[in-house]
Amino acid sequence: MRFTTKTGKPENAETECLVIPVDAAKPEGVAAALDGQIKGQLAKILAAGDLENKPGKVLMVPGLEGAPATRALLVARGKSKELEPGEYGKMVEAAATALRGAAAADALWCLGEVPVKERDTYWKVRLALHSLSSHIYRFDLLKSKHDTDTPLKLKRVSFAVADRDERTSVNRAIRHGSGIDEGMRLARDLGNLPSNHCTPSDLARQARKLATQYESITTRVIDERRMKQLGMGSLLSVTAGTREPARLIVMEYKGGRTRQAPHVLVGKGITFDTGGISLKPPAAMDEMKFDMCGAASVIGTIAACAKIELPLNIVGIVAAAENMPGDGATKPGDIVTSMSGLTIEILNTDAEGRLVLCDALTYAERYKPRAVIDVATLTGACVVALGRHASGIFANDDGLARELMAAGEFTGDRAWQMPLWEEYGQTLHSNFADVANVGGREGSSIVAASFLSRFARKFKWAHLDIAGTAWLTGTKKGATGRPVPLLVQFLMNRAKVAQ
């Protein structure tokens, strides 16, 4: 889909769909101007009561006699003069949904005229672009016939702008939003691929493909032989039961100064998780193809940053492996030595994500990073704690955590900081090794983060547990592309990019 800007009076524009905000009590702004053209038809429609005056309610009106527009999508804004961001979000979501099923090939978007508390035009366009892009996303790469039941007719959305300054802001929002959308689409595609089409080697190929698309990206892939030389006994313990070789994928995006310390993103890339010898129950095990969504979001974020040409240096490290039962598989009670030198007693082979991440975190030390953020579908306990609305943040630096939460609040890709107190880590005591890989059930998402924190003491670090936000279940099953928007916004903020 193309996104453009359009100046001039919206009511005079030739478009197949004019998307306008309305107050059911009285047409104002673009709605009032349109109503003047069509001799009060709009006021009569609103007076009839067919559109409830609440944000999120819409009404499609065809056949606008006297206006250049073929049809108008009326989007209720409610009675408030200035909306809360969440109320405006309902308007945007409802409009995007309606356009997805409409017969219009192009639309002129005028919802930007609605005032939103503490939000500007740039934010409103970013939100609209994200919602529209999400609604047109389809994953049908592996279907013999593409989805033709509801073909998408919408090809272009133009944002109405009042003047040159607003056009500059809107164009900036389109460029940034389109870059983030590209990263999200990539993350969703990778997450939705089944494990027989998305192995550790496939992830490595995708990372190499990015390096051919963007001169700013270089990719190196570390194989199991080299991992063994590096002492990555923890990561290798996870892949011991499968024929698919593990891969440590290192992507370097160089958009900043040569000597600028990089930000490092570390992604959990378990392309399928059976639980290993600690086998998972069969119900919904197919969803364990999504256990590499942390890796997918890191790859997607790197792609988005390259598209936007972010002036930062960023390193993406993906620890990719399968976790399978087999005659060589790691057994509960086995003890392995991590790259850091710490020995780990593996009491549960289904707590494998932390085992691949800890070696990747140690590997990140060599970059002397400004900050390290690991991203992982790590614990079901985080889903219990926060549901599917927010990702969990655990950090050894509160300032870093606050920056991540602010980025999530701005983009709607929200996250919430959880405690990381010493008491939780005490449950990881082992009689036979330096640390166990699991503790008790209580507070287990915090215990998992406490385990990782032992390998992140040499830099500012945050852990994002995205087990509840990386994919949806049920009839809407599929990867969400989160937390690509949060991560890119955080990096944009760090780079002080004009917004």
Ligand code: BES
Second form
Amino acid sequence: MRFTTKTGKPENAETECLVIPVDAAKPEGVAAALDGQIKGQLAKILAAGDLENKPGKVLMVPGLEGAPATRALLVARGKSKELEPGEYGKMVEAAATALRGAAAADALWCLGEVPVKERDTYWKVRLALHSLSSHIYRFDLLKSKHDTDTPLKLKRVSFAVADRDERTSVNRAIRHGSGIDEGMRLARDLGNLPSNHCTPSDLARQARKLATQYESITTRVIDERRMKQLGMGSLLSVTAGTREPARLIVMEYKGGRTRQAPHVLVGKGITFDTGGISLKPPAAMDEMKFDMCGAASVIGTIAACAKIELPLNIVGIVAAAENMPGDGATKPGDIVTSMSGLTIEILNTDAEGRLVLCDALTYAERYKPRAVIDVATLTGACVVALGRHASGIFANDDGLARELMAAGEFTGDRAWQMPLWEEYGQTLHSNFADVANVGGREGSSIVAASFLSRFARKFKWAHLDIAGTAWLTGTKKGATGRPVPLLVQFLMNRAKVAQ
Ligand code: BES
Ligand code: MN
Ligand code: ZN
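Could you give the coordinates for the form predicted in complex with the ligand, as opposed to the form predicted alone above?
Entire complex below, previous chain first.
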């Protein structure tokens, strides 16, 4: 899909689909101009009442006589003068859905003329691009016949711009939005790949591939022998039951000055989580192929930042392993020594995410980072608490949590801060080791975060629990690519990139 800008009067444009906002009560802006040209056909269509006047409703109208456009997609904007961002989002979603299924090869997007509260052109274009890209995405790598459902006709979308200034911000939004889209796509592909096609070694291969694609990225892969030397007994305990070798993947993106302290992203990369000896029940266990979505989002975010050429240094650390029962597997009650020196009593081998993350967090210390953010499909309890709309944020620094929430709000990839009070960690007490890997069932997302916080004492740190947001279930089953938009936006804000 290509995105471009277009100046000039939209009503005169030769396009296969003119996407225009309409207030069913009376045509305004582009709609009014078009209606003047086509002798009131539009007003007549609106008066017929087939298009309900509220955001989220659209009507495709082919063959308007006298208009150079092949068809017009009428997008209801409702009566309010200025729309809430969420209402505008509904308009954009509906328009993107209609365009995805339409026969038009190109479209001229004119929804930018609708005023939105506290939002500018840049944001509107970012939203449109995000929405269109998400709708176009299909995962058919493993189907013998590609493109089995509705083949995509749409090849190009142009954004109507009024003047030079607007063109500058629209182009910027296209550049940023395309970078983020590329990162999301990569994260979704990796997430959707099943565990026999996406092993820790496959993730490492992908990270190495990025290093060949971008000069700004270097990738190093730490194998189990080196992990042992580093003292990563916790990470190694998770991989003990599988034949698939674990990998600690380190990607360094250099976009800032040499001495600038990096932001470190840490991703949970469990390529399949059976639960280990504390075996999971069979229902929906296939979805545990998504247990590496944190890792995928870290890889995707690094790719996006490289594409956008963000002036910042970023390190991505992926802790990749498969969690299997088997000969040699870790057993409940086993005690291991983490890289930090803390000993851990593993009471439940299904609480493996924290076990790989804690060693990766300790490894992050060597970068003297400005901040560390880990991303993990960590707890089922987070899905219970927040549903599938928001990722959970846990942080040892409220400012950092607020910045992440703001980035999520801006991109529509929302997250919500949860408390991380000391009391929640009390249940992690062990009679035999420094700490246990599980505590009480109540508030167990916070207990998990509390476990991680013990390995994040040396830097500003936030943990994103994406168990509810990384993938969808049911008929729409598939990876979402979240929280790539949130992370890239956060880093863009940190880099003070112009919008
Ligand atoms: N990967 C799971 C968390 C998960 C489960 C995410 C279901 C999304 C849907 C994680 O490794 C896990 O098994 N967590 C346990 C922790 C428990 C043993 C303390 C959980 O959430 O039940
Ligand atoms: Mn588990
Ligand atoms: Zn897991």
